[in-house]
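This document starts with one chain, in the form predicted alone, laid out as structure tokens.
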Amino acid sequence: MHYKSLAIEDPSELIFGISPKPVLTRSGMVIGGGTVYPELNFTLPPMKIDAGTMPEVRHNYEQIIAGALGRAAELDAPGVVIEFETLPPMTEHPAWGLEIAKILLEGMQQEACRSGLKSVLRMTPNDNREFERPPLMRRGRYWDAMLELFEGSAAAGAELLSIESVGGKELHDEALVNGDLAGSLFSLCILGERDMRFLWTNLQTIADKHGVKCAGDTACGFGNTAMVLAEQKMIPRVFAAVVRAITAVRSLVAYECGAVGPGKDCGYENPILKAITGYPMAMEGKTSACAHLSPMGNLAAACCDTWSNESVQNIKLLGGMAPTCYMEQLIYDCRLMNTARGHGKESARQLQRWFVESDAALDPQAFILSPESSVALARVIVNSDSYYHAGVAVARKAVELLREAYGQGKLHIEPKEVAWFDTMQDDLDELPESESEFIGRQLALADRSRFLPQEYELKG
């Protein structure tokens, strides 16, 4: 493991706005040094999306960017992140991810024409890998089709690159579901692992080729299916916050490859990351209800470097389209973080303790990414020796987080979950100290109609 110390030590500078290592676009917004930017997340409303639909899609998005991109420069923002999760059509088929990705940027320029308004594009394409079944991770048309789009973006003028990646995550769902501590940690700590450093050198690659940055990975598809799945009280909410404590393991792969920040809105492990590396961070909290509900609303705010709200249709609401109405939502957000800071330190501090206060002691999930408890996690991600033992030490130290906060009255836990304190510790103990013994035990559980070991660098 690269990281072997923490660049943020204290929890109170574990903070909105500042990261040890910010970073500069070329527009000169420097995210992480002293300013919180709105960061906007959209898609399209409910339609089909092939060759026919292609000029209503390109409207949507000239819609979007042009609605969105005035309202920030009437509401005087200092500047915006705008960023493109593509669908899995337009991953599938690059050239058309390319067009809507020039259509943003063509937005961006005219604006900051018309108004002087800073902004930046954050490229995140589809992960489709797992269409294929079992998924083909290394190789086949849907790795190609992705890497052409990265290219693609990256050389007319997106200068972040991120995704939502999902190496290990045909085995995690079963585990989650399952209450599988053992087949988690094996899904984010071994194979997810192995497809992140893949996936991540790759495209440090193509990120040097054309001088833009490789921003973050997130275990969106894990950490926050686990949150969903807590919501819907299919699962505890004490092992969905052990599970997320586990995810930051998986993604700070990208930074040991290169990645810089920042980190993806919708990982919610990014305050354990931005505590490792420094990096600056995207969050998301009650602003991504349009996409998925969430404990944290408040709390997610209290580290973030750019503020977002997930995905939002392109439907009318009665105050405008609603991308434009978020834009507006975020932009607010970040006003109230940017002027408690320019009120000092410990105003901005005060403010990050509200964050935290307002949402920590009500849901183990909020607890657990809590600026402290942050630290702590990250303190023991960083004192590991390997990606295995990093999950087991984390998942460990997150069990020990919630008992202790639980037993002194500081963590509301709902009574039939107290008891999964003892199953995911004896759950914990009964695995093997050597990695190796570990993967064979469990790639000799796993469903292999599921999962191709040799796409992980691992023998079957």
Given for the second form:
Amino acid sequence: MHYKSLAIEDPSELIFGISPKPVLTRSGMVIGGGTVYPELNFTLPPMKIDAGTMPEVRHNYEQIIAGALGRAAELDAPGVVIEFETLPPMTEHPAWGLEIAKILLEGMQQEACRSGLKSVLRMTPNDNREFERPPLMRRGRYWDAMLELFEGSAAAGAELLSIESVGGKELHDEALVNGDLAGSLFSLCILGERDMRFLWTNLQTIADKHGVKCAGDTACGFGNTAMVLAEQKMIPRVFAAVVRAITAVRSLVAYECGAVGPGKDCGYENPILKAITGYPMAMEGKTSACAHLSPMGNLAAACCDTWSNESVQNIKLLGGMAPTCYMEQLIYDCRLMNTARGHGKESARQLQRWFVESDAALDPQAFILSPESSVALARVIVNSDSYYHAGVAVARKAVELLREAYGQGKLHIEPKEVAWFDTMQDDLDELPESESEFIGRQLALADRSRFLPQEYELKG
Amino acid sequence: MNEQHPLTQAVVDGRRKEVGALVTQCLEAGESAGSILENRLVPGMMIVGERFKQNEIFVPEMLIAARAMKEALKVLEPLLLVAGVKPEHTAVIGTVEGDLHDIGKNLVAMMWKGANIEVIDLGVNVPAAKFVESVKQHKPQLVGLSALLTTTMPAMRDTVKAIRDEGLAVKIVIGGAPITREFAREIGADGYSPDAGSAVDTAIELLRATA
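Would you mind generating the form predicted together with its partner chain now that we have the form predicted alone?
The next block holds the full complex; its first chain is the one shown before.
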């Protein structure tokens, strides 16, 4: 484990707009330097993506960037982060993804010339490796195409590199629907950690070559899948909350390999990572309900450095095209936070408390990411001697925090979920101390048709 | 709560280690394999499915029951084979081309199996031609299509069209986060299931209409 201590020890300092290690962009934005910036993400309306529809695809992105940035300039945004999260065919055919990235960069440049609006592009190629089943994680056409798109977009001027990587996911979905904490730990802290290290070492090489920044990853396919399944009442919220705590161990690896933030928006585990690393973080909450529901719409803003909408389709709403409308919403959200900050530390802390208090008692997934919980969880991670032990320790701490808050009447838990505290505790108590023993045990249980151990430096 | 047959209750409770012996007891008492499946095991999974639909239990608890049923089937399957008893209905299911999401699809497959429907799972990223080929091969009464991305909804439309163009008499039910009843109607699907919990009801409704 690279990090041995916390960058932020005091929960009240785990606050929006300020990070111990801010990120400076070429256009002069200082992310984490005292201003919360809107971060807009968007996607296509229902349509096919192929060579024949590429003119329409291009038109959509031209329309999105012109409309959204125009509105940002009209509302005097202090700067904006534009995230281009590709769709699978755009990573499979890197030339298509690169073409769209250039359209966005050109739109950003034009708006900078027209109104002086500062902006930065976060490039997020989607991770297509799982198109192969079982996935090849370190080779093959999906790996090559993904790296080609990272390289091309970094060369073209995309300054922040991110991804929602999938290493370990091939076993994690099964762990989630089975309520299997050991399976989750194996996916996140053994497979996930190894894949993250390999992937982010490669991405850092690309970033260094082109003078851009690795921003960060997210355990979206793990923690957010759990959150959505809990929202759909398929798995217990307390289980999803504990899985969320474990995801921080996996996402941390990107920063160990050189990422400097802002962490990826849908990484709800980011407060824990900000406490550990001190790097700025993107977060999403109430203004990302267009993409998915969450139980922490306000709380998620408590320590954000950029504030995101996750993703919205380019469709017409009454107010205008959806990305333009969402740009406006994000700007107003950020204005409020920046105004509170402008009134001084106490005002900012008051708003931070309101963000937290309005959500924390109502859902275990919100509670576990409050500044207080995040710092407590971050501390057990940095005090651990391995990723496996960190995963187990942070899961134990999460169960302890949730159980204690429930016992003190500070947290609402549905009656049918309460028994899961004991179930999870028992599962954790049964885990071996030795990592190699744990790996051996999980390998014996794992469905080999779903994953290739050698892709994770494991012997089959 | 109605008192259930001990085997049915064991499935409901997910007592995997006990079901084998209970199946044997039923057989020794003269009950046929087909009757045990139809009257003891399937009702157990239907109770579990209903509890899940009513938000009384979670998927992990439902899967524990499914594993118990699977254990019982290990004992029964050879006998069912000899007796020539097969599930009344067959379904082909898959996530459409370009889409890798399979949690919802897997849950639907599991719930259909619990309702004694034989399920052919084609996996994820399944081209329309593969669905057509599978329908021709397995002759199911039901096809389930799943998609989670707005950009793979057109692949769902293509798949329905490909099946219809071949004139294959099969009911098609679709589902997934961006899917709506209106979209199902628009692309010519027969049914729409908003979640895994209601997928069994939708399937049974469509299959009854077929019968």
